[in-house]
Every structure is written in C-alpha cells, then in structure tokens.
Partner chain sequence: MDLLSRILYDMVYHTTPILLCVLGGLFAYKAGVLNIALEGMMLAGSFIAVFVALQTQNTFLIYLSALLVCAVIGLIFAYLAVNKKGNVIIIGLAINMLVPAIASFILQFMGVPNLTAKWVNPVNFRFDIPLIKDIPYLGPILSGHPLGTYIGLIMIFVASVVLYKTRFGIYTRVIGESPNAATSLGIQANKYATWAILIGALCSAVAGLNLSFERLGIFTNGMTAGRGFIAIAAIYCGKGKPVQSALYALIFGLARSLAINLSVFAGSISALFDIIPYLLMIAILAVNSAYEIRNFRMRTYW
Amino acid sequence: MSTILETKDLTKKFGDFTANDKINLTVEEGEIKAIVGENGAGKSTLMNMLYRQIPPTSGEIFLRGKPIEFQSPRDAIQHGIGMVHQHFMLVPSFKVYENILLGTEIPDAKLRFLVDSKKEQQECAELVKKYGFDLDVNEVVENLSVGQQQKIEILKMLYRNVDILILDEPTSVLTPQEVDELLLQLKELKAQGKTIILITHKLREVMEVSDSVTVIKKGQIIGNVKTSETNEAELAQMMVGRKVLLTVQNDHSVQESPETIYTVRDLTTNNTYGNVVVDHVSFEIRKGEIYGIAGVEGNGQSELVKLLSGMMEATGGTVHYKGEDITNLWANELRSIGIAIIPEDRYAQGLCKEMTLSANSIAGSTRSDAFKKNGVYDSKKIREHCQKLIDRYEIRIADFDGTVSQLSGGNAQKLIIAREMRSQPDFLIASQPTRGVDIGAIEFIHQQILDFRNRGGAVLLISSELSEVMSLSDRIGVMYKGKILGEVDPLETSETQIGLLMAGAVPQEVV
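For the sequence I just pasted, show me its structure by itself in the form predicted in complex with its partner chain.
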C-alpha cells in the first residue's frame, strides 16, 4: 500500500483560537481511515481544509506525494477528493438526478445553452445501477428519507469519479439498519479501490469498518493506531484523556410507584404544509420513571417536544399533569406548575448566546420576585444565584461577566440543566440532552437525569441517540411518521428490534 494523502503541519486558526495545530495525517491508498475525536476537537475543520471548504492558515497537503493547493471544493473534486457532509448539501426542491449532476450538467447536443435532462436521467439511472443503490432518480429530494438522501450525496461524489471519499459523521441520522447498510456499502466501495476517510465519534462503527484510526483531541493528533490492535475502551480513553464509563450505571431496580403523573392522549398537530406530523400520540409516565422516545430524526419527535413545552399548538388531544389539563399551556405556565424543560436546540430555545451567564441563569423565572429589589432586578442577587449554579454543577467558564457564547456545548447544556433543576420540578422534559456534547459531559448529564429519576421525578427523554434512550429509559416508545408505533422494555429488547420499529416495521408483539 502506498500513501495517497498526507498533510504536513497543517494548521488552522480562527482568530486566537487554534482549531487545528500542526496536523500530520497519513492516509494509505485503499484503506478505510477513521478519524475520531470529541465534538469540537477539530475533525471537521481538518476535513474542510482537505476539501478546501476553508483555507488552511499554514501547512501543506500532499496528494500521491505531490504538494497540492486547491482553490475551491470543485478543485478538490477534480483532484479526486470528494466529501459527504454531515448536514447534507442537497437542494430539497430538486429531483435526485438534478442533485447528483448539480455543477456538472450535461448540455443539449444542439442547443448548448440548454440542459439535456433526458440524458441526465439516463446517466444517473446507470450510475445508481452500477453501485447497486436503491433509488428513483426522478423523485424529488424532499420526499426522501434521510438514509436515501445520504445515498444521493455519495452518488454525487461517485459520479465525479473521486478516489478519496470523506464522510463526516455519516451515521448520526440513520436507523441501526441503515447504519449497517452504509457500512456494508463502504466496504464495497473499498473493494472497488476507493479510499475512505470516516469521521465519527461512534466507536462501534470504527471498530467494525475501519483499517486504521487517528485520534484527535483539542486540535492535535494524539494517536495513530491500527484498528486490529485497539479496542473501544482504549480509543475512548484517548479521546477524553481519562478513563470513561461508556455507559452509566442504571439500576432499573428503583421502585416505580403506580402513580401516573403525566398523561398524553391522542395528541395531534400539523406542520406548516398541513401534513399531520404528530398523529394521535398517547403515553403516560409514572413517578420515578424515565420514559424514552426513540426514532429516526424527522418522525415527529421534534414537534412533539414543541407541543409539550408550549412552543407549538396542538390541533387535537390532551395533556394532563397531576390530574390537571395542561394542553396548550405556554412555557412559563408549564414552568410555574413544576415542569422543567431541556429544549432540543440549546442556542435557539435554551439560551441567549449574546447575553451574560447571569442573565441566562434566571431565564424562565424572570417574573419571580426572588431576583428583584423594589420591583427592579437586583444584579447582586442574580449574580449570586448564577455563581451558585456554576459551583454546584461545575460549569467551566472563562469569564463570569461574559456572554454564554464562551461556553463549550457541554457547559452550556450544564447551565440549562442547572437552571431547570433549581426550581425543584417534579417532571422533566429532556430533548436531545447530550447532542453535540463531549463524552465527559454526557456522563455528567446522564447521571443528573438518573439522579432526578431516583429522587422520584418523572422524565420524558427524547433522543435520536438510540444508545442513550436504551441505557437510561425504563420504557421506550418508538416514533415513526408521527405515531408511536410501539412501546418496549429496554431490558428485554434488542437494538435490532427497536431498529425495525424505527424503520416502520409493525411489531408482532408489543410489550
């Protein structure tokens, strides 16, 4: 095997912040190279430099031993480097073939200024067949599942004859079955001679598919290992720099009381296009129980959370909390009766990035007199309150009087949890609580949720990380196309079984 891609002291700085510090990466021809690291470690920055989405500050890139300097992504593609981004770069209203050929349209034989869509469709259909993908090239992209959209992204690069395919977190939005399918496809592509660079933080996939692993931490390479000579625990330890528990200790033995605290009945709503996105959803949660909702993203979980946290209105159905009808209450009313909310997007709904830590620490309880003196806010009280939260939850900050934008994802999330827990709620809605959070903080957040449950609180946990839902929940409802397709016991159900539900397969027996 020969080296196909190499970087020498590749560095990227954003202002004072060094995102990549003298990276020396070596990729062999025809291998599957996994690049792992925590969120914010600099993996995506590195890949974006290879693909020339952003220019490097200093350092060199060598392709087959020759130094290269790309001017644009198009340039990179012409040199045989293609990238499948974590967030798809597709045009939703365009058809599959239009997306695959975007940027390399085939002109009409006679009228050169027109595009020959017939020929385009033909070529794409042939391409789909050649690589054995299952896709209709005339379908409009927005009607396709995420898994299918990812195939379009891969095809887009294959059409351009790339030799090196970079995939950025490709499995984060797929069902377990789709993940397996993708991994198989990657092996198939490798067999056809392609080199694949896989960026991920999911170690199971790394172990399953890759040939070698490079671990990045805080913008630096801290290890290169052969996959066959390592294991998940060792990689995790390299990523975090200390021993981590990959799963928190969850003793499901905590006695569940029969008392139902939260009941959702036939909850229904539609989106802007008039499509029903939450379809007669019903479940109930007992005291001291974590009810998890699993599902592939985009199956109504997001809207369900918005409904339950007062950000969206239901067109039908009811929600009862401690016997009271709380359907369609506003968020402040929900908080006042003891419901805490960890929203889906911590910056869009949870925090105001441009405001100070202390201002954010009282968000949601701004009407409370506890922070006021003679009717106006007392900054001393607010600051004391904020300091207490920071101490108690070990939130790492740089500047107490600075804005929230200084916090890392994990610490921002801790601030939300600290704020929400302070009012001593009885019920917690936690939506994607560990999204974009580093492994160390995940451990902490999971422990917090379990502790809350063990103290007798009830939790609704919505997450697209199946392993998270499986390890924390006492019961799991699986959502598919706006409905809860089945309810299962995580202790008696395999990931495969849940995966089938996530893909819409109707269960033969429901626990």
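Between two forms, the rigid core is the largest collection of C-alphas that superpose within 1.5 Å. Nothing here was measured: the structure is a model prediction, and the numbers come from that model. Residue numbers count along the first chain shown, from 1. Compared with the form predicted on its own:
After superposition on the rigid core, displacement of the C-alpha of G323 between the two forms stays below 2 Å.
The Cα position of V179 differs by less than 2 Å between the two forms after fitting on the rigid core. In the core-superposed comparison between the two forms, L167 has its Cα shifted by less than 2 Å.
Can you swap the form predicted in complex with its partner chain for the form predicted on its own?
Shown below: the chain alone.
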C-alpha cells in the first residue's frame, strides 16, 4: 500500500492551549485507520484540520505525497476527503435523494432554473445499489431510523467521489444490529478502494474493523500499531497510561431486597409541540437493584429523566418513593428526601463551568446549614468539604481555586458523582453517567455505581451504551417511541434480542 494522507508536525493552538502538538500521522491507501484516545485528547481537532473546518496553526498536510492547503470543507471534498460528523446534517422534511444531492442538484436540461428530479432519483438509486445500502431514495428522512440516516450521510460523501472518508464516532447512536451492519459496510467500502479514518472510543469495533490504530494522548501521538499485533487491553493502557479493567466486575449474586423503593405508574408527558414523548411508562425498582433503561437516543429517555428529576412536568401517571407520592416534585425537594441525580448533560444541568470547584461542590445543597455559620456561608467549611470530595473520589485538578471549565470531562463527572453521593442517598438516578468520559474514568464511575448498589442503594440507570446497561443492570427495560416495549434479564438476554426491542420489534417472550 502507498501513503495517501500524511501530516507533518501538524499543530493547533487555541490561545495558550495546544490541542494538537506536532502530529505526524500516516494513512495508507485502502486501509481502515482507527484514531483512539481519551476524551479531549485532540482526535476531533485533528480530523477537523484535515477536513479544513479549522485551520492549523502550523505544520503541513500531504495528499498523495504533495503538500496541500485546503481553504474549506468544500475544497477538501473536491480533493477527495469527506467527513461524516457525529451529529447528522440532514433536512428531515426532504427525501433521501434530495439530501444526498443537497448543494449539488442536477438542473433540468431545458429549464436550467429547475431541478431534474427524475434524473436525481435515478442517479441516487444507482449509487445506493452500487454500495449495497438498503434505502428507498424517495423516503422522507424523518421517517427513517438513525442508522438509515447515517447511511445517507455516507452516501452524500460517496456521491461526491471522495476517496478518504472520515467517520466521527459513527456507532454512538446505533442499535447493535445497525453497528454490525455499518462495520460490514465499512469493510465493503474498503474492498471497493476507499480509505477510511474511524474515530471511536469503542475498542471492540477497532479490533473488528481496522487495519491500524493511532493512539492520541494530550494532543500528541503516543503510538501507532497494526491492529493484528495489539489487543483491547494494550490499547486501553496506551490511552490511559495504566492497566484498565475493560469488563465490569458485577457480582449478580448480590441479592436485592424484596422491598420496592421506587414505583413509576403510567407516567406520561407531551413535548412543547403537543406530541406524546413519554407514553404510559411503568416500572418498579427494589432496594439493592440497578434497573437499566436501554434504547436508541431520541425515544423518550431524556424526557423520562427530566420527569423523574423535576425538570419536566408529567401530564399523567404517578411516581412513588418509599410509598410517598413524589410526582412532579422539584429537584431540590427530591434531594431532600434522599434521591441523588447524575444528569444527562453535566454542564447544562449538573455544573456551572464558570464557578469554582467549591461552589459546584455544594450545588443543590445551598439551603443546608452544614455549610453555614450564623446563617452565612462559611467558606472554610465549603472548601474543606470540597477537598474531601476531591481526595475521596480521586478528582484530578490543576487549581483548587480554578473553575470547573478547567477540568476534563471525566473529572467534571466525578465531581458531580462525589457531590450527589455526599448526602448518602438511598436512590440514584444516573443518566448517561459515562458519556464523553475516558476509559479510566468509566472504570471508576462503574465501580461507584456498583458499590452504591451493593450497600443497598437502588439505581435507575439510563444509558445509550448498551454494553454499559447490560453489564451493570439487574433488570433492563427497553424504550421505543416513548414506551417500554419489554423488560428483560441481562443474564438471560443477548445484545441481539435487546437490539430488536430497541428497533421496535417485540419478541414473543417479552410481549
């Protein structure tokens, strides 16, 4: 194989912060190159420079041995480099073929100011057939699954004849079946001569589909290995700098109490458009149990969490905690009765980035007398409290008096967990607890959740990571279009079976 893409000393600085430091990357033609690293390591910044969404501060990019300087993403596409972002850029009300050709419409031969829809449909149908993608080019995008929408994004780039395809976390919102299908399609694209750069944190997928792996840590490349000569444990150790447990050590023999501590009955709510987004959801959680909720993002999980954590109002149904009706209580009221909350978005709902660590460490407990002296906040008590959390939960900080914005994603998440566990709650709502968190912090957070369960606490776990839900949970409810379609035992259920539920198919045994 010959080198198709290369960078030499590619550097990107944002003020005094160096996001990428003299990156020397080599990508061979026709290979699948995986780029892995902790959250904030600089992977996406590097790809955005290759795609010219941001300009490099210094260094060079070589395409087929020749130095090149793109002026825009459009310029990069014209030179054969395309990128599929984690968040899709589609027009929901447009049809598949209209999205594929958006910006490159085919004009009518006679009336140039009109579009030749028939020819567009024909060309897109041929493109779909050529690459073996199962899509109806006349279907409206908003009617399609997330996996099908991702195929459209890939086809957009293939229509523009790109030779190098960059995929940023492409499996983060897919069902297990869609993940398997995508990986097969990537192999097919490789067989047809395409070069693929895959950014992901899922090491199983790296091992299954890639030819080589580049590991980035703190903006620098610390390793380049052939996939056939490494393994998941070795890659994880390179990323984090120490050995990491890649599997959750969950002792399912720990018996939950027969006492039900949390009950949700027929919980329902509408969004601002009047659409039902949580539809008569019911479940129970016992002491010493982790109840997981799985599902493709956008099926009501976010709204369910908001209902249960006081950020959204139910239009029907009830929530009971220890026998008391707590439906539609505010977040501070929930905390006062022993419920802890790890929110879905740590910055929008859990922390104030511009406030100090100490101030964030008492958020949600500002009315407590524990941090006051004669009715006035006692800064010494608050600082001592914050330091205890930092020590106990191994939160890595650069400046105690600095702001949360200076923390990595993993350490910011640790601060939330430390704060929520401080009051020794009996019930924990954990929504996407490891989203955007590196492998080392994931291991720590998983252990904290298990330790809480093993002490007799009850947990509601909502995660888009199916492997996380299956490894941590004692029971799993699967959400689809606002409803819980089925409830399964993770020890007796496969990812395939849960994946079918996530896609809306109801196996007979869980009906």
